[in-house]
Amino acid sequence: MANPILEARGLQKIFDPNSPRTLVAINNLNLSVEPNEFVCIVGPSGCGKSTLLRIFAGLDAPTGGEALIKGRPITGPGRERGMVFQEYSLMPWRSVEENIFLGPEFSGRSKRECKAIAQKYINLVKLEGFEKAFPHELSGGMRQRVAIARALANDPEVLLMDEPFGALDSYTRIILQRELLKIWQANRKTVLFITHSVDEAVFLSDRIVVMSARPSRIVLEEVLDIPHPRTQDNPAYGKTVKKILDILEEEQEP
């Protein structure tokens, strides 16, 4: 890729490096990622897909190599990433409204500009009429919509996501799987996704990345020419899910 948006050069991340307890999460792992693609990484539990994604979002330093945002060394969070973890990580004291427009009230935007940011993306992810509700107040997939559009208030160029529909019952993940392809349609920013459920990759992705069990490294890259909306009567789509399955069983720990 000539000008990827997202690159890990070498990454290496090890932890309690001179302890009996040493993890060697990640080793000599490579990957770019393009503007505007939609990737997914799947792998083995356990085999540092989180810890990769929050290295690109500047949460975790890698121990060796580099990760690197529009060429540049990432050396913490930017507001040119937002992310969206499992859990919903919203603040229980304020509203639906207030969690969504905190990145931009702590760029220094003015009242009124904020509600206008926070209504527009309440729009977006349909959650009109829940403005002044509090998290506790808000089903999970409810509160789970609230964290994106609070990560897409701060209009970030990548959007990190570490299994954020991993916790939701199968019929709300639906739901949200497409309303996160209308929202990236709409607003083609570059998503990198983690999941442990090889379906949602195909169904969502442009590309599956798929990682090896600890120390992890990329087995395969699967380009997706699989048109949207994606269904399982698909030949292509049951296909690519075998292929990334038998890897995955390959790759399981003993």
Second form
Amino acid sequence: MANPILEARGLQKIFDPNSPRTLVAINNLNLSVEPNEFVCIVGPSGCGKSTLLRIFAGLDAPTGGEALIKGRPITGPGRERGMVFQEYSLMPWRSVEENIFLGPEFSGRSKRECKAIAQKYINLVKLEGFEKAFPHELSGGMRQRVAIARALANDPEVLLMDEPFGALDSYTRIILQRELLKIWQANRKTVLFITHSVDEAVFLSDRIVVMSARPSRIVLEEVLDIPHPRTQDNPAYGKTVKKILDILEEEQEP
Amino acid sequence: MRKFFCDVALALIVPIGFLWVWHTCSLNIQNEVVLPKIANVLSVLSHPQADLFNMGSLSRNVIASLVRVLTGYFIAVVLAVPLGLLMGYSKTAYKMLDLFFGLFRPIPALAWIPLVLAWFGVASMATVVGIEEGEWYPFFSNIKLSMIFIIFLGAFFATLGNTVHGVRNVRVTLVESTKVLGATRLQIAYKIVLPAAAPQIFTGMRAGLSSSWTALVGAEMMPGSISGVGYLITHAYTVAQTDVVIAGMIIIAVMGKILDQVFALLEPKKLKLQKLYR
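The form predicted in complex with its partner chain is what I want next, because the block you gave corresponds to the form predicted on its own; please supply it.
All chains and molecules follow, beginning with the one already shown.
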């Protein structure tokens, strides 16, 4: 087995320790993600899946255990880990291309380089013609395309996605899922993707990690070898969805 | 177009009714001190160059007031915006300063007058710049430090409060999505927090201008004041020239409105983009 690119060892996250409102979000969680793998995390709402992703992004620090990137402890955000949020993460005063080249701009690239990079990713997410548009002029789906392009424009090794399609209508969602797969197949990034839609997880991933309700542990890791493109009429697809839904249902019981 | 005329007509009904009541009352009262006729007030307003009872002309007094407001206001903005950015951005600065400024905030600018007079007396900008005579002396000596301070206080807290609020309310996702792109703390402050808070800072500056204009009139009523619209009103009152008092009040209203409108027009287009993205 190759060296994992992301790894959690005995990870623990407690919010407000020593207070009556204390909350154990994650307890003793172990997970590893291989390079180029597409891993989806599903679990009941409030189960700490976003917390896990934020720890990998370096936005939250664990209270116990370790989170590692290529064997090194994560101490803060880094360029090798890009992140796509659920919504409202674009700068309203910046045009599409200006949003996309934020990463290169922060690392001191020239305006010309920035524009060239932005153009490349605008083409990748099929937003040609919207270079100068502002976020408020875009639909929800287009905004998420920009958010994905912005994360990719920084050329990260890992893409952390926190329910990126959660706020979209089902049709737009399906289109974006297909395009994300294409992008992933072409660029071979590692993707860690959070969703509460089992369907989405089965459609996208190499491996599905099912988390329990708080305090979260991993209750199932399911490796999927259904060939892409996956469709509803593939019996394996339906079987996997059902298996995961059954486990989640058990988890929801008090 | 038709809608425009309808809106204008709607907006004018109450003011016209008000003028009519004023007109009728003034005819019945027949006392220029209690309520002057509209025509008399208009005649004061229509001769802005005429000297009013040795108090100088209307236009000269308006200019004196404007210069004071803009001076005090400018100092307030220059201090309040950076301080507000610091307090909004740094939790330590906020914890240190929020209570302190919070205690000063409810004190009306005018309550400072006795203290301010004791501190600055009749010292003016002329004293500060060191001009004791010459053609610029009357100009600078008219800008009394006490008045500047009162106007400054009026604008300072409105601008500060809004700036702090604006910075603290920048959407967390915006800051986090920049952090994950590898931005430094300085880059986040300059490229994300400042533009994201800009609309609110702008609102604060606008509110500050309007409260400094309000504070001005009180400041010009202070002893030692020898020009300005506030001075005009107080002294017209002592010589029982109520038409000049009302003319002064109208000037204050109109100038305040104009300043506010000019400010609104200056709002950069980019700031409006944020209100559209929700």
